[in-house]
Amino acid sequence: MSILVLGATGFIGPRLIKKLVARGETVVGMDLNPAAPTFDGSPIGAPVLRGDVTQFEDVMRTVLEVKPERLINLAYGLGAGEGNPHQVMRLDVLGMDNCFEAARLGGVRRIVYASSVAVSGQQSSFGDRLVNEDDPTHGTSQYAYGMSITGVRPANVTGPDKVRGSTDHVQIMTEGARGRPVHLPKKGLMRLLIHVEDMAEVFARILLADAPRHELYNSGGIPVSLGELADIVRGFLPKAEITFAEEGGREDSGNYLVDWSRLSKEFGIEYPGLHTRVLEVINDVRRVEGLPLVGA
């Protein structure tokens, strides 16, 4: 089998390559420093091409040349982030993305990447117990040094002018408001809606908080099927032409049951009811279109 090892001449790479070659695999390495000597001076036993994983062209060219069936990426900046977090982030994040994309385009069937125990952070975060792969991560390296970094996971953000990402829920309201027909594939598809104003408020509160208690917050929102949303729109616009190709879709839905109690408890966030927000979106669109507003 043909295997490409990125980050081939570091600490682990040469040993991995030797093991693969000993098992009869056809291995090619790539590294920024292809001629680095091995610990015991013995040859790696496979060709190592020069290439930089942060340069997509280098990774793509190598994948096209080697045509690997499998690929492993070991080229990261290990323990080097404190002094130069920007460069190491580029290496770790952009480099890995380059590998995924080149592998996808090159038809690679399997990729392995090296993560690190460092993602778990301090043992004290867990007490005196084993940590498994499903446990939360508390990594404190790279940019987390001396800086508070808080993540927010928005649900399906909705509003009158959304054009990227999930937009089926938007079309139901905005096309309905314009008096245009909407036809969508699945009536039962669930969305977890949060109005863009509410989303902006969540970001504002978390950004302005001196010391958020958590590193990550779900925005949460209001779960609704597209069919139910269409019914709410028809409540305001009885003539709205909203049709679906099929009834089902619930099983194809993204995560719509989300615990966002962290956010609601710590920041006192409450979202207005969906009817209120749907009416707002409809009238926002009708105002822009010069159409008469509809009432509650």
Ligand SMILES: NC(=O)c1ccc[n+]([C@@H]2O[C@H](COP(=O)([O-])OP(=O)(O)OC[C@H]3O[C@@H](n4cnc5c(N)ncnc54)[C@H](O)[C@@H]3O)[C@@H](O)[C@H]2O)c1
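Alt. form predicted on its own, vs. the form predicted together with the named molecule above:
Below you will find a single chain and nothing else.
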């Protein structure tokens, strides 16, 4: 099967491509920076063409050249776009529209796109209950003709090379692994963590499915406070200097109680324990930094 991955050299793209290639699929990527290095320096494993998702001509040219049966768009702006809201709008709205229109004109039969758990807004809007895909959205940030279009809402994706979007949880693990101090505002802030490898697997299964039952899926993840995450890191690195300015934060947290039963039941998705993934991130960083690995 021919698959086109837009945003191929970003955070999730390289992991997804490796999973698709391992399944025997024919994959081509497109990215504004096709030569971007991966975190560990290993090759992506598929050709990547240069193209800007905000330029319709680039997307259309790539679709006509690759002639994909399926397409996934991972080229989107993380965060609320506070620094450059115009660019985030171009990526998330114009870029997505370019993706849909080029796919329609090119005869692509299946599209998967990345949304975000941020559309749900604050957890306080729902109380202490799980939020599902049909609940009304309270988010305040920006962010077809015979085609099957499926949306996936990633939670707080984490990994050793994440540098955009919500990164406080990443800093706790990566800076702790490097032996650098970490100081964050609120200990009680909640995050819904999903490792980037797990997120890539979710995208792969939905993209390759013959007929997903729903138009939208929550990724789900593991809810944890920053303080609890810091304690896990200290369990592996007792000398890690992780401090917080104050205790609170839960009431200010974005949506962290998410119903992801659709994904679990339909695709058999299960996530490794949080301690397992935290240790992997720590050792991924220490391996790159040339530091001794930490045992379980």
